[in-house]
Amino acid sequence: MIALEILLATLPLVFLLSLLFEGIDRKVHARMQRRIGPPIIQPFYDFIKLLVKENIVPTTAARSIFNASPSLAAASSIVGAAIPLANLIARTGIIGDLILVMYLLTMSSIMIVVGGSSSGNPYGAVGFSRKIMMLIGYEIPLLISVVSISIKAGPSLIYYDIILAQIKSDKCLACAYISSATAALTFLLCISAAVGVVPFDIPEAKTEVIHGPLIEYSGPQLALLKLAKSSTIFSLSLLAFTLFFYFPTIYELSIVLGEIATLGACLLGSLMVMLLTVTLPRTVFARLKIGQAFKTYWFFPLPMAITSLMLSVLGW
């Protein structure tokens, strides 16, 4: 079982890594567009700047929901990222922690749109309806892919058990089974929609609904909402790499160079996943319509996830 001290110690680490990953994403995105871009530590400046600004609550808002949603969204995403990070450090886990992590990340997204819809602004309501449709589109294949990989690792819903299965099999699960490779591809395809970046930033489209659920937020509350999104990106990138691409050589690094080397290798792999699933799509593609996005996930990742689950049950 994870020691509470380790879990609490990873919370500030998640905060730092989430904003650092966002800074790298923004820098690489700019360089791919032949721009200089902001410094990598710009997200830290932005966060501090928003903290000292005034917090304004619209008169039309449901005040209690509007004020509580950012804190709940940030807390859910940070804890959702801290649990797998603490598992990596402690090399242990608790029963069902993988489901808990997926629940927390989903709850973070839901709280963002609930808070936006409570503002009384019509753009927030439009963003809420779009996000719910997107959740129905990507959340089902995302969860099925996680269930599929858990079957191949035991079955077990303990996050670190899946890592141990890859260490014992002497190869990553995405390279060992057809079902796991299909599940990995499904998970990677769902990350862009789960974190709301182009081409799936439809709920927050700046040129259409003016940031949707975020339109009425300002100051510290807006800082928490942006932190929630950054933490979700970090968490999903870490999960994608460690659940599907944890090569046994990463574990062997701890024997030669120590635990920090293993953690560093996982973070580097997570960064590569983020660049592939977040930075590259939002640089290359244009925004889809909500109907196109929904069909994309129900015609491609969903059948792939179901196929992966069936192959896992059959032992392939």
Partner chain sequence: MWKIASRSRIKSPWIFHLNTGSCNGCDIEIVAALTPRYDAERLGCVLVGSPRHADVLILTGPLTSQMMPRVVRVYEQIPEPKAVVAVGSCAISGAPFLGSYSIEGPLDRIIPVDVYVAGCPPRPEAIIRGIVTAVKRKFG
Second form
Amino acid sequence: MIALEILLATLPLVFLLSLLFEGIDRKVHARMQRRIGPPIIQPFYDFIKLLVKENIVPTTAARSIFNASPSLAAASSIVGAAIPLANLIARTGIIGDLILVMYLLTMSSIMIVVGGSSSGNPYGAVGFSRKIMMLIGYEIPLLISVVSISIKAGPSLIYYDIILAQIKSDKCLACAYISSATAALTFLLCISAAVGVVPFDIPEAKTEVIHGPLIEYSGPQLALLKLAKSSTIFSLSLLAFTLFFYFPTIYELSIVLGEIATLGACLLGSLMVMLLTVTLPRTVFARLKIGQAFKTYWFFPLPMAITSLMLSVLGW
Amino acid sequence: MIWEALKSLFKKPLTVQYLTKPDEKVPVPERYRGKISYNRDACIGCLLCIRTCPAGAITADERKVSFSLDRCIFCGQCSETCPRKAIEITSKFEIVVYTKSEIASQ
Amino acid sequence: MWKIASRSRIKSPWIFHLNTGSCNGCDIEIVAALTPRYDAERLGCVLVGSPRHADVLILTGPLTSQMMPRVVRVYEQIPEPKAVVAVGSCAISGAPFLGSYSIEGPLDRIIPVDVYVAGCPPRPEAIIRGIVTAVKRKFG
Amino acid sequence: MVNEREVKYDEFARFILPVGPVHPALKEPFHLKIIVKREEVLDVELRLGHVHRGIEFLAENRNLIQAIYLTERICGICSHSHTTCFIQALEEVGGLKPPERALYLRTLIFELERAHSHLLLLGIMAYQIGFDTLFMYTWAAREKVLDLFEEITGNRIHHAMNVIGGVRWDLTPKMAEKTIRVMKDIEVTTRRIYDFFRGETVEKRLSGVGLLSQHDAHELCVVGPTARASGLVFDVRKDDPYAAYGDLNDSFSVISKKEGDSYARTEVRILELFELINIVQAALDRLPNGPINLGESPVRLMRRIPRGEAISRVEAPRGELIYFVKTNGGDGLERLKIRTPTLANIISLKKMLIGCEIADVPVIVTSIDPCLSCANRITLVDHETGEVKVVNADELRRKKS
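Alright, leaving the form predicted alone aside, put up the form predicted together with the partner chain.
Complete assembly follows, chain above in first position.
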């Protein structure tokens, strides 16, 4: 199984890339506020520092869940990011891996709030109820948009098949079909809620619920949770770019450097996606209230996702 | 707001790179009330400064005065009260110390 | 390995700020240290909301009797290793408030303080310098 | 059966959420015990006193000059208002009349302080709703005002500008020029900030939140921008002019809004920023020449103040500030009583908070611009009988020992 080996090899790559992406995000965010901002490797410093810090488990916490959930969250989101990256490198896929990735990413964000609510802190509990409400809001349109794109590309639930479809038609899917363009828009709109950054960071709002689920975590546990969050950002922006905007004509030009050029271009593209969907909204919007965020998602992305699904079934 | 943010992205940051670039500092104005300096020879021992110091940082000491700078609140009242200008305000503001007694020597 | 750890600690001091009865002067200067002019984040400083995440505890104010048990609790909640910075004259000695019935005297009576930053209030530059000095001494 | 289950669910969903005394939304310690049901706030219990430093008691044991600096350190944001108010009372007792130029300079610093305080509040407001960029922009503009303070008075926060019978530092023509330049800058920035505050997301978070009707505002005796946002037109600068406000009466008008929500309270502050720019410009235009204080040594002036009492009030950035001063004829105070604007406003929080969402709590608390270091007074409430008992300093000391 060469694919498994590649998958294992991608894990450290995901770790590095997601922290690097977070560093770039913070730098650009700072520059938009006319500050210098932290150095790009700042997330690495933070991660290592938290790893070697003391770990405190509050006496009120349900110990086993509290201890297990950060590792579970980090593991599932890193694997969730590694699968698409490994498939992109190995140029293969297994049936249903797209569903697996979406599931793992959701799992990671659920694990974070489960751990938070097991800490026994009332703010953790508020964070939990808010996160569940947010999940209902964004998860449905997100999944529908993925289903819509997979219908267009096959229909197939293999991640690499969708990329193959784009290579075959020599066009990115979002440029080729109206339904895919709508699905792409939905997906992009959902990213900032799925990763929980400012207009939708309601479950972990610092000034309202003091980081919500993260409140009682310290040291290595917190490092893992932060890693889970940044690799979710990385994974979702990579997915968004490769599923919808994979421009095959550009990548397949250079045959000599083929693999590396393709990968590099994909990463650059997903960086752009991240800057557009994570950094920019968190710079220019204020945090919404839970009711408003919920309404936002049910009024715009959900109808859009359903439209795109219908259009793709109709073959547009 | 979006335009503002994007424009700022390409503007020079407002940051003064204190500590990360040598010799870069926000300028200290002339009137800045920093650490006080005491000229013992000019002092005539009228003890008026002790009466007006709001923090009780000045104590009598052999017909002159001595300062416990850890209590100083940098109001500059002592230098204003002093009839001989024996107490002067300097513009020194970076007083970062490990123990309280070091404040006087910094 | 140890070198990397201590370098990371120096490069990423997360701050928890606690007001123990200060007049706001030092508190707004601490916040001002994060704003574009001074931008403490370029040195890795982030203001966090929960003491569990913090490395550096910044204390301002002369320590009122109501805040005393809370200061101890917050201090205990911060995971090791930690540094404590006392900002402002009140935090150092109690300055103009000494002698009041509700002041429990200088901070270092109840918790160990690593670095004192004098001033009333100190300029944001001095506060940044204080944080950097504290982490260098404590974690370096 | 169904009923029982409903009741149980109700009890499950209802829990107590402590806000403070240590909370990132509050820069100062202050305790709110909030009983919430899911996201809704059912009841609020307010507790103050975490930053009570006993300043009134301390001032009674010090001489007048020391008391000036003590009142300055009541609050770092409105330090000049406190000293102005205190010194006005002293001057009234002593029958001292500060020269015209001193009054104008006091007014100038006063308005600059209002500018810095309002910009600060706008920034904090943006920070509370998670709008970091707006917070950064606002505070970057505020830095310019602080630079001005540093240049004129020698410190960014505690100005130490007032002395008995005048002011301590003069304004050089160069500084006046710079002030005008900075004010023009601030006007431009404030316009931009106003646009941002009118933007979609911010308005969504603020408007309709924390309603305080005109009737309630009147009943609860709120002051300052909080009252003016609820439709009460009341401003000490206009109604009972002090310092140079009598002469500058024509250069500004009192801003007032009818809505009474958090957005109106924020908007009043933004519009007041424009007004105060006018005041500063008018004050600089009409600045008379002459001495800036009575030219006597402070210690001698302090001794000239006889036994007597006076009440003085000013319009601090947060509202009406009242000082009652009773001197003992020596150089000390017999009694000092301070009624700060936040103390008047903070009671209205309970009215505003009940029925809102958890997410609105920091917004509402910030919208009255609480300055808790001003507001802490000791009042003990006996929980069983509900009896309210005010404890004086002597009793407290006995309790401590």
